[in-house]
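Take a look at this single chain, the form predicted alone, given in structure tokens.
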Amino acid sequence: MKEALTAVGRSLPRAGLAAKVTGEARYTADVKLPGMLHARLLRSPHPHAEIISVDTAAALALPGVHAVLTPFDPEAAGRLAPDMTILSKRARFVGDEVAAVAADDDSLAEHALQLLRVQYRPLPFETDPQEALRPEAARIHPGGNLCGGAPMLLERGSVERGFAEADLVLEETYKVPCHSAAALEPRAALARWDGDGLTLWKTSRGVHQDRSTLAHALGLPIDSVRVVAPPLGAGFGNKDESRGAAIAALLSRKAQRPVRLDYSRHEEFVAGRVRHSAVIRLAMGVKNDGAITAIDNSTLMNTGAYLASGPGVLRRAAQGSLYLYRCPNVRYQGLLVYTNAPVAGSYRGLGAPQGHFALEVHVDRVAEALGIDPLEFRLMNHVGPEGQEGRRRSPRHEIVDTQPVEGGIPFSSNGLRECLERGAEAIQWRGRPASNPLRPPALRRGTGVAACIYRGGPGRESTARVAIHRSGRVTLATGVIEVGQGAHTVLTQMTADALGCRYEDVDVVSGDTATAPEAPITAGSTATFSSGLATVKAAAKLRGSLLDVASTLFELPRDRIYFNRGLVFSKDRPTELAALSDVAAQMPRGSLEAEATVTPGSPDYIVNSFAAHFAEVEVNLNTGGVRVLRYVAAHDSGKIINPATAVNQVEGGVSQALGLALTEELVTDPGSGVTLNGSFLEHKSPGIAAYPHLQTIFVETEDPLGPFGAKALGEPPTVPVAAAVVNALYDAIGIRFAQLPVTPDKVLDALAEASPRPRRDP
């Protein structure tokens, strides 16, 4: 037998799956402690108001009410973010937190909220980001409504020169509304004090970051705060962007009892975190032969009442325009604006779905104007393995940004061309009919394509710890939170092959600052790459220590011994020497442990993932209804560690993004600031019946910088979906849509204004 991968590349069972499907998994809202109280939040009825006073006497007099927290409590002034305190004397959107109570049960807490007497002074408000930028607009924060005080400006070359060189310049404005991530599990937090020490159980995607934030806000030494993340009912990026945990902690300290705060479903929609709405003006200059000379993108995003992760979202919206297509002259100007609307934050893909929607629909417009097939235009112009033309500006010794602007730096791997070609073959792009016959008369069909580029996984410093015990069991301790993407599964597979043990023999310790090492939050599709590298490095170090034990035990040189699937082999003999557990039993101590810390990335290469999506849709001309009949998603995410889990990621991302394309919008009434559709009944997330037949193709480039050749996969599947569907709609009925979602009423309105026709004439 020879050394080989026995776990990586196989569809092994997902870690923790059995507990979730049997109902044994205990989520944050399932955790109960003796004497636990229940907290509820009083939320502002005004979009913008000064809180003059809060009379708590009647609520505190109610039997069973143990604590009330208001903005006038000094400890509520602790700062969770530069623009957010635990509670504020100013409400900035309808649903903003005003006060909180802790009582014996939920019903009593709700009753106590009604007894709080709040005096408000209503203030002028803004719900539209363009209006909020007017000099006379109401100021939502002291520094003004333009976050950072200036636009984000990124450029390469000169767009003015590029437009001057163009034979054609095409410009259009695109609009994407905000909508909710609509995770099945609402956010929750449970706080308990032991003297001066605080333990918090909470929905989280990064326990170490949460601990740091909460310790700072509460004025505590970081070592006195412990954060535990129970299993998460889907993260989608924003479960930790709220005040809930800090409020629960302060109520618990006041009441001297454990306190749990759960969001209701309505609160999750209104006061959770939504996807940023965006208005994107895009201009592209091209030569008659199809060469792109300039791309100019101006994006206006609504961050709502607080900043949250807005700057990162604004930056991510830029990358498609800056880097997906070969172009020497690009410019991105991004404006992030405060309004008195629900808070926008991280949501799967961050700003990339918005930015790629505008870019990829615009590319189809340009291709049509030039008389070039949309697929062929992309094959002519997509960025290649060599990267963009131009001069490198980053210092040679520094790790390259995974979202670069400059040219002169190659990719570590780039399978975009193969994604386009294999996806086109699967959808039968080149063999589709040249005309669009009536099928019956009311139905039309069309096919669309869209591509994407996404940062490939390198993130902040990550640490992993791997230990083997005398029993032969292996423990992987990682700070990475499993948010439903299968991170613990793939890290377990990497541990097994890097160490040489069996997948079944690895246990994961995570989600607790008391036991898990430092790791970045689960965000930006970084877990597999960043924590994977740390895991592989730690497991390899442990393997070296075990080889020393085996060398002594079998009286063989270290370099003649290897481990594979829990067995020990000599390179000179055909059969195994022993089980790995036999070697572990001879260790001088009860366990051997190795730890590794990595700062992932490269000073020589850009690490990016790529995808090409193809959609076939059917449009009902009588109802305006759109059905996605077939969908092909071709992805370059390097080596696929677990094929079944990877397919799950793509299918989940596509189905989730279909809501962005066709149904989902969280509507704020501009006259009152009230959210009008904060429920599953009215916020139209697609159901399972709306999901198409979906074929997933993996172009396994095996990135040389990633662990076992892997790179990012979790977020890219959401990025090209809206554009692929909208481009297919145009192919079906000859009408382009520049605003999402494309609901039946919008289709009918557009049909009423233009005679439906096939784009491809007979």
Partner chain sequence: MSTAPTQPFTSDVTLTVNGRKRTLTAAHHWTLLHLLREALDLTGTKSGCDRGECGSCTVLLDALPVYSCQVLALQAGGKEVVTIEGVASGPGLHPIQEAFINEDAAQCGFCTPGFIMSAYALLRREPSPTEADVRAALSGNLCRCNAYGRIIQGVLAAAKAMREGAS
The other form holds:
Amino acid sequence: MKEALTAVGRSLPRAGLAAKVTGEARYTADVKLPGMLHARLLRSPHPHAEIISVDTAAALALPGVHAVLTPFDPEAAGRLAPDMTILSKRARFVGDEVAAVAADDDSLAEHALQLLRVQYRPLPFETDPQEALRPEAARIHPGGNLCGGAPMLLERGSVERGFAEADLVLEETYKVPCHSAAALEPRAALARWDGDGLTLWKTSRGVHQDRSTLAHALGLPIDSVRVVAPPLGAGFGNKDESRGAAIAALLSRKAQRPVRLDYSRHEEFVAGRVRHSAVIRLAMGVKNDGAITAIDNSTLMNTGAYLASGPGVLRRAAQGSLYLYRCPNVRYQGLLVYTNAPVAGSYRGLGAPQGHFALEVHVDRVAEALGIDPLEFRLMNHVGPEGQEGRRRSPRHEIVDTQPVEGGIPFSSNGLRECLERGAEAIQWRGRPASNPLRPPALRRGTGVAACIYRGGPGRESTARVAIHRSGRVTLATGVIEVGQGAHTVLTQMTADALGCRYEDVDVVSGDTATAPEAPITAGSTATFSSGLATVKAAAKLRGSLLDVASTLFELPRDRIYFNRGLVFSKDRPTELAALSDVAAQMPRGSLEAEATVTPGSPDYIVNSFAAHFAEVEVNLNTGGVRVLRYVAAHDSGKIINPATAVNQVEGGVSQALGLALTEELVTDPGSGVTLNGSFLEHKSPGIAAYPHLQTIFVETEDPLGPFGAKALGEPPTVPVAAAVVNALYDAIGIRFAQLPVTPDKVLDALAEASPRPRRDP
Amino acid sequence: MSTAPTQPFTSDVTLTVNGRKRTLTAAHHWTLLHLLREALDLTGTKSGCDRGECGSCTVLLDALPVYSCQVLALQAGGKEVVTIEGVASGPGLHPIQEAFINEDAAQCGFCTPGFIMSAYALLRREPSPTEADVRAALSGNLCRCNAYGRIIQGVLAAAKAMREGAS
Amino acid sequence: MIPFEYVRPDSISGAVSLLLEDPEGTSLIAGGTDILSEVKDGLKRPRRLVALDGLAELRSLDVGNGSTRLGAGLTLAELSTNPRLERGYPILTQAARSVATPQVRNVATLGGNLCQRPRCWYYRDRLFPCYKKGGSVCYGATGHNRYLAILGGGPSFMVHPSDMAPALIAVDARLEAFGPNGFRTMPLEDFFDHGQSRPLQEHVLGSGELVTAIFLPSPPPDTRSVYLKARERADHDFALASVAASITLAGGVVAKANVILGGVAPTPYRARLAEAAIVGRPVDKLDLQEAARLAVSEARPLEFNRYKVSLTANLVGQALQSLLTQLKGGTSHADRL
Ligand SMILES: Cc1cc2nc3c(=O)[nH]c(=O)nc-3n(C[C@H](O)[C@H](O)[C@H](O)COP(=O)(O)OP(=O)(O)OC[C@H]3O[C@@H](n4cnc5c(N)ncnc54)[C@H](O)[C@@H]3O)c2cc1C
Ligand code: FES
Ligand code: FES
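Right, the form predicted alone is done; let's see the coordinates for the form predicted together with the partner chain.
First the chain shown before, then all remaining chains and molecules of the complex.
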């Protein structure tokens, strides 16, 4: 079957791109309905307050205003999450939704907002997670500010024993700030009622999840809600909540007209979902020979006003410490804390970029203390294909949680060593200058490395449906949303090869609960893996049924026929018998369809992706400016289904994460609780000018469990970036930054304290 | 601080959009972006920030790329506007659009119309841009998917294709 | 956006009359790149916007022998691509090219750039009734002040955001204004005002006045100038600090020096002590380090902006070094930042 691959492994054009380069593609905010109203949200100016009353009379009296929704409307009490209702009589951060207006146009709605008279009772508030844990701190939710009521504790062996065995123990605290995903497309929703049935168009990363959340919150039977996701202007895992859509739905029901809600850019920054800020205390014990005896990680994360996906993020922040290096004794204590700050949620890499920043900078620190080259130290200690030493504890028949704490479970594939070796070669690690020459006028260069392990791939149960029609066209129905990562492209390629049709013949049906089958949300880099497996299985099933048709048609035994590139072949003849569409035309019914549901993963193996990144930076001692000159990203994501879109994905992930490393931070003012810099000018995401020369290397281990050998790729590119850059900075100026982003002020302040010195003396 | 009038001021405005002369009644506070997207339903021009900070609303105004979100509709009166819908002449694709597909110069595609408009303005003025020229000309467009590497390649490939097509 | 009336006068006198009709409720709009954000963000609620873009009087660019006149309505793109201007005043081209983005420069005007409002985060958020909005507090003084003033701050610690202003002052620009009493001109340096009398603007224009032009004297021979701008992000970013410097030599001695700092004070800041340290000295006996140190010797940094002191000094040193290299006949390209 391998030599028959005609779509998988090739750089075929990205699905859906043709309609995007012409402007034809309609994103959510481009969808319009006759009679549609425009909604705007009133957001709390207080970080924490009780809402005593909302006087809507003046707003409703304004001609052209059709509906106002407040927390005093009983239907607004519908629950979207255990800690969140559609609207609440308690505002928990500056920007929390308080009320909403629907009017003939946007500026009228804005005007009406100003006529709402809200009486607030301000409450004490917390913006710092450490402070929020004090017993006397303001309580943000009834259960207290520590989410789940207890720390998350994950442990293998005994760190006490590990530290006792160590020749050297180093400890340091690392800080990662909150920053925003800030997808270019702001959140949007459009609601329409037909009798008791509700249709919602919304920015979404999973229409099925959104449908059940919304049906539950609105008190509707699930069948009467249809959620449609138009093309998404990227989400980065982020657009997974439904508050805006629920509000649009309720306004629409009140006004008896379709209602559209568009977030402004400022709302997107402040009331979207941000990355959890983290304070990570890391202690590592090592032997003089470089063996790691203990890793102890305590992580404090700020989830903001609501929990969202916090626990999953907290868990991901552990995975580097637990699994990247061979170590018998590890401990992770994670604290997730509510504050009166913007809501943290899923953002590309979840907690892994935070955790890896701390771990991978710390590893360099330890290597230096031992006098070992940072790359060699990693080569000595990184986890191999056999996984961690130890005895498996989880039941033998259960699918392995892909980031287990215990040892004794091998990886399905692990190309980390090759990533390190090939990346090092590409950046000429071993040939880099032994000293750091002073470059005029005041420029210093340095090189750094960081590695990454990422859980991704196995997700929850996933379904796909593949059908072929009389015309010969094939449809793939999948619940996976195209968020810009190219999921539909690779699923189309897999369908083509698993069925034997041409890539061009496949249409994807997705993003609509009316037509697409259930799939997990597009998250945790599961699309290629989980939905890929379901797709391949469904396509293979369909091929079986088509073979029956062909076998009758050509009067040949089934096993003498095969399909390839949309043609039908007999194994006994060099030329094709017919086109697949000819067979399809003879199908007894209008179309043939096959559906498959898979629960991906294995009871025997851990499925992880790996990467090693290398950065070369230049520091300007006069201005504190940092430029990334060259960057090499070596990835093991299994077989690469589409090299072009995969390279794009890696390059984009690296560049995006350079923002976390060097420029981005969303700042909430401790005095007022106001988030100060919710704009593209003020929250400084990378532009094209600073884009570095970037080389991507794929170490193509063919994973035995993945579809066509593929593993996850979406998120790993963001994970090791900050550490690689910060390690390169140390190489350049001998200053080890423990706090992101490394902006010019931090560089200049640090330079003022320590005069710069080349680290590697000649 | 004043309260806003309930009836917004309106005026007729005539402008040429993608080669076609249009006269519309526009509210004074409408931006050109609003006029294009809402009054003319030309939704290829996107609104990523509405503050002149991201470039997704880029159109050509008298041949110069501008942020249509920071230009009032009335300011565009008498001028010539080209949007993403007007880039290709005829039913086919413009070479820049083709190059964006071939070079995979997008991910989610939300920034793409804006980038293409900036590239279109560049290549009209400079048929043989260097990589530095491309970066400078596109420096007012943000791509949050950070597909910058592919976008640079896309524009350089388009320039080459257009030069070859012209000779 | 809250509705307003948009009016397009056909002369500057027409604009002045409109301004005087309802001074409180009227704002000028040139390119609109700043004023429209202010209106959208609810920082300003004009009843009427008076458009300047139709006024030919503001659109002329005359590079003459004795002096050069730049109409206030010229766009920054026009300034940054004019070859004659670049030959005479490369510092202006450098400054104009460093502003914002190509799309902004294609509409943003010279007058608008000089009259733009602060970019301080507290000012730009409508939740803070700060000093620059007519309130009594500068929230930046004790808040997030990483980008704010190290020199001349108080009562507001904003920094003036314009890149054109320091560059123009460094070449001795004069500003022409037109108002109810006709034309008047003043050194551009005197146009900026951080006085307590008019917290809602950063300049001295009176009611009904507008900027019509900038005049540039032709530079004396043996004059070199340079604009250096440090920023956090390589594209669309304001200055963390900038230096516009120009030096004129006469017989091997520094006859005149302008060292103007941007991004560090509520108005463009003349580093007098640095200038004094080099004027009158032979060019080969200059202590640039000392001049750089003196440029910021009066700095009073806030909690989070101490770094700006060394940053600014470093930029001054680098700018002066680059001018000397140019004057000694070396290549005159601005140093890379
Ligand atoms: C993304 C972005 C990045 C930016 N980066 C920079 C930067 O790096 N450096 C920099 O210097 N600037 C920067 N700016 C600011 C930009 O330069 C200004 O917005 C622009 O120059 C203002 O010119 P305008 O013609 O658009 O003014 P408008 O927005 O029309 O007006 C601005 C103000 O000036 C007043 N005004 C305009 N013309 C006159 C006149 N003739 N007489 C009196 N008052 C007048 C208006 O009433 C208004 O208050 C940036 C702006 C944006 C959006
Ligand atoms: S929408 Fe106009 S620049 Fe962002
Ligand atoms: S492709 Fe998504 S923003 Fe550029």
